[in-house]
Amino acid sequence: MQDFLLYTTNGLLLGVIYALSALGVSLIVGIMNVINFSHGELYVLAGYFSALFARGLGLPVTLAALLAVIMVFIFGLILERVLLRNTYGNDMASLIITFVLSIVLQNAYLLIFGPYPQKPPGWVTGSTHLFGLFYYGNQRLAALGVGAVVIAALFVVIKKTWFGKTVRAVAQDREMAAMLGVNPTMVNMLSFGTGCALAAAAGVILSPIFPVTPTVSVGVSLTAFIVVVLGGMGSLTGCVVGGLVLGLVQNLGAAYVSSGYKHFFGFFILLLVLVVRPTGLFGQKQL
């Protein structure tokens, strides 16, 4: 029981981070119909920014993490304006641009930061005795809690605020939303920036535990795409459920079968779901 609870807690932690990262992909797909291949590179960029601000400039770790997310959000706005805005309606062009961007960013990171792992300082130290059975690192517990809060905040914004209503209106009927006074171009730009900021949030939350390197972005992007397809393309609820399912299956499978098959379990559960339900767990494109 002790080992099972430990592996389950690890699975929940990774599941929350998987969901957080995948929500950014799903939001951009749902609004702009753009598959952002550079999503993982934005995760890594936030990890580098967080480490640079905290270790290089001496800022408090929480302020460094917040600044890193804001910087990536602004970077996302610039990318949308400079690279993607002229490709609306041409899915293949945006696909190629983001794919090339991911390669450019990986090589830029390698040139600037080198191939060595880097991570910001931890937010907290020590460990907590959970369930009276095992000790679990406070940094991991903090990451789990902050990730869950960010996800809950996103749902409140999408479901309860004026911005969320305009986003859902554009996702459902762009022309009708424009006739009612919504600016779809502005919604696109803010949605892309928000999607990038969600990747950044995942990066600053997880990088104190798992350091970033230029090539770790490939796994981040791949996992986010698996979660999006598993949960249902464009479904935010599906991203959360898909992320938790993937995190738990990977960790329990690695613990009780073999860690060498960790990624295989993810692909297997994805294949199984797609065979039974080709549209993913939550089917329709719906924010």
Contents of the next structure:
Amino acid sequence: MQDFLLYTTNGLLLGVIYALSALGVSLIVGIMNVINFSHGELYVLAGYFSALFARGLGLPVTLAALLAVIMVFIFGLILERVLLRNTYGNDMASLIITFVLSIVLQNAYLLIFGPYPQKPPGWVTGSTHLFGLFYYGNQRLAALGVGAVVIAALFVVIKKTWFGKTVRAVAQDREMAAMLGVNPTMVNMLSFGTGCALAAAAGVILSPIFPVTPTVSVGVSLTAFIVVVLGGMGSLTGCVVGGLVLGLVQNLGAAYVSSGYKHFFGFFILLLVLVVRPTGLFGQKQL
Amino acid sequence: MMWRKVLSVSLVLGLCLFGFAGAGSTETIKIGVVGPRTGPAAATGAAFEEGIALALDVINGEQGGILGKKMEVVFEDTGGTPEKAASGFEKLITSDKVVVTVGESHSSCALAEVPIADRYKHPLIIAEAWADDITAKNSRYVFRAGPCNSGVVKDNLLGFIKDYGFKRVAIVAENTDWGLGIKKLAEDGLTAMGVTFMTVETERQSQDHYTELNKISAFEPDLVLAFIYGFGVHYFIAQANETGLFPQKALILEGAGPPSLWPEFWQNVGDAGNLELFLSRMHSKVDFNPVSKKYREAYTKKFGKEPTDYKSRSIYDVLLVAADAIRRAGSTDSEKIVDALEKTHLEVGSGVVQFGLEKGDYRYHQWQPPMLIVQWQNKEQVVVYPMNVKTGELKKK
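Could the form predicted in complex with its partner chain be given as well, to go with the form predicted alone?
Starting with the chain above, the whole complex follows.
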């Protein structure tokens, strides 16, 4: 029982982070029909910013994390304006641009930050004796809590606010939304920035536990795409469920089958879903 | 008149190209280096670069070059991946025309390079890839002047466990050629010694080790042998501390070495790094011979700091071995260089290199340097094994 609880807690933690990271991909796919291949690089960028602000400038860790997310959000807005706006309606062009961008960013990180991992200071230290059964790092517990709060906040924004309604309107019918006074270009820009900020949020939450390197982004992007396909393209609820399923399957598979093939279990469940339900667990394009 | 212009331009270009080609082929002897400059073990590439600079100072400076020419090093990045290593190695041979290649730090990469060395009959001297299979393939062109799994396990790890009286040992190994190879040797050795042990495998790229640590904690070991190379071992140590295993219940002996010496070690593990043990070929207070002392002094003078990552000296050593072999061969012909390598008897920073010549197992073309087991004690390196060179006592809590 002790083992199962630990593996489940760890699965939940990683699941929440997977979901958080994948939500950005899903949001951008749902609204703009753009698959952002450079998603993982934005996660890494936030990790670097966070480490730089906290260690280099001596800012408090929470402020450094917040600033990092804002910086990546602004970077996302610039990317949308400069690189992506002219590609709307041409899926292949946006795919190639974001793919090239991911390679350029990886090499830029290597040049600027070097190949070594960068780790912002932890928000908390020590560990907690959970359920009286095992010790669990406090930083992990904090990441779990903050990740869940960010996801909940995103759902509130999308479902309950005026901005969320316009976003959903554009996702459902861009032309009709435009006729009713919504500016789809502005919605695209803000949505892309928000998607990037979600990747950044995952980056700043997780980088005190798993430091960032220039190439760690590949795994982040891959995991995000698995979660998006698993949950259903463009479905935010699917993302959360997909992330949790992936986190739990990976951890329980590693625990009860073999820890040497942790990532295999993720691919296995992805294949299973694609065979049984090709649209993913929650269909498609339902924001 | 147009044809005259074309002819003139062609002539000038041709002379330039001839000049460049001539300069490249006559003024230097090119040596290839393969190693990771990017990827999870990129720090090794930085250590290699330092060792190369020092070796070139010696070879081209005080030794006056080789065969009347300067040695030039072409460093190819493997990224730690076999496919990149294979293509980079092939490029060094076919495009850069290097006469010998040295280096490596990943067994999977070295194993991908062995058949290429055979195909092109090109001498390859491995510095830091430990899988027994690399020399056990008994290739005429492949040598290793560095540790191998069997040597490390038999000469160091098992002796350390026996001499310090550890009773229950947990092994965590990455699922790579090196990790699985050294795990098997450690298991066999512990079985023969009658020591109780358990084993768990992990992914090389994994950052999360809670699952493995939970299994290890349940076994209640007093020592954990961690065969994880790269930054993964940093995460393992930090998480072992979080989960209350290390150092409260068991010590961790990191079986790769340099990751515990990389600049990011303390950033990644924090205070959890105290009392961690690791394998090393070098320590500032243990000089194996005058060459190791000379190396340390030259390093400190050139870089303004004490050498920490021993792989800088590993590449320094193999470059000296390569230069010595070419000099004795009196030629850049690969067969003559291989013959000279087989007769090597050269004192380098780690000892006197002399390759095994009896075919049959990993000892063919293998030279095993002496290794140390070092413990971090309040951020100071203390040698705790072998007993005859230790600089302090092993601390358990």
